[in-house]
Amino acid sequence: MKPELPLHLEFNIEGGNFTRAGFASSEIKKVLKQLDVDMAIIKRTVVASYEAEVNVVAHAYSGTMYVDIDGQTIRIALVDEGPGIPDIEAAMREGFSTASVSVREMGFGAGMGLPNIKKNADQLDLSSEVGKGTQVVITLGLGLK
């Protein structure tokens, strides 16, 4: 059964919570699919998701997507609660990484997580407080009727 646009979903993200981070990425998966939508929109999106999920994960305290899809596009909204980024330029540099020696022996924290979201999205939109978190706004395309 596809679901009924516009579509609003909200995932908590917990901060730490390695054994759940991807979960919000793969509800956004199912429904994109349910939706019918081209399999090279979902990789992106759900590349461009996990990757923002991931982070939130790693870098802060707590974290809410929220998702919302129209027939044109999807706009996937990370507001966390962390230290920030205090340098959003080095951030977007592939390799760059700020993430802890526990978190990169779990094999994340290769400092490809903002660059990989702006590959895979259409826009991409980034604010960060230091001492009080981060927003990113990830948007892509749909087309659908």
Partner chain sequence: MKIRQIAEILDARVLCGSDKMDYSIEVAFASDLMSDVLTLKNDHVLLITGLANTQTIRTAEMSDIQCVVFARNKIVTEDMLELARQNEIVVLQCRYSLFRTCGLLYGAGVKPVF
Given for the second form:
Amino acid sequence: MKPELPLHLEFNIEGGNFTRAGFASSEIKKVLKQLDVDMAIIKRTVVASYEAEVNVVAHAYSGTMYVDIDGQTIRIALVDEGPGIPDIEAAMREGFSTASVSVREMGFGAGMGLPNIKKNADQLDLSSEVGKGTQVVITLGLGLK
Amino acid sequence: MEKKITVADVAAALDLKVLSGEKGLDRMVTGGYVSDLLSDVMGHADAGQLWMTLQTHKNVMAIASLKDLAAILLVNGNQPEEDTARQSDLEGIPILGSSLEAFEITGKVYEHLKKNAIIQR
Amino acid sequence: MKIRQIAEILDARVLCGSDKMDYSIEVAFASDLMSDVLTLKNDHVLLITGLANTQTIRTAEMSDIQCVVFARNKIVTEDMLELARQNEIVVLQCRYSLFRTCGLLYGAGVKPVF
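The form predicted in complex with the partner chain is what I need now, so please give it after the form predicted alone.
Below is the whole assembly, all chains and molecules, this chain first.
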């Protein structure tokens, strides 16, 4: 059965909890499958949202993911409370990373996350306030008729 | 008779770029190790192995030096960071480079070492 | 190549997905960095890794990877297997190093991505 549109979902993301990272993106994947979205678009969407989710887990204290799906697009907003990003331009550069050794040993933190999100999203909006938190908004067209 | 093969031999045979640490090209290669997790290499790699990874930061040199690895082979076109290359020159542990992904270049290194009877099967 | 043949070459244990041994794998990718795996565009990829945690399985889920090989007898937890089952991912575990695992599969004709 198809979920009714427009659809709004919210997920809490716990900073530091790598066991649960990916839960929200997994739920997004299920919904997009139910909506018969093209597999390639689903993959781009969930890769972007998953990297963003991992970023919150790796860097922030806590965060919320707001997902809005209408007939045309999916908008995924991740709002976190955390240290923020002092230099967004640097953070967008491939290979740039401030991740801890333990995050690197978890298989992330090689400075590929934000570039990966940018490559997969139709649009990425990033704003941050040092000492307060970061807001990442990912938008993709769903290609639905 | 035990066969011997150097970092230079592997680099020449597989068309690898020498990115730094040229003076260590005569180091002996006794096997290979693949990992992007530094703690894993720290715990399990053996002296004389050629280490394939995509990690480029300075810590890889510290580990290569501590474990007395033959050389580092950066996969997928990765380049060593500046201080990583400097450390490689200083210690005489070469950093090689390949444009291929880890799976493919590892396959080729494995075949080459097998052909030269450095590893069995 | 079928997953069954891959398991035989690696003398691997099938930890879950034993009903999917006839699935075909086109290419293999070896990495311990999940962001690296998440850049792949290919379908039907075999992931060979030494990183064993729930994020390995999550990454396979997001990337539509059907089979994961954990090298060097990495410990795979019940949580990881449960997640793999939910997403119909085959999990293999072998005792060989990542180096040998890649070497054996490459030698057997498994192709790289791209």
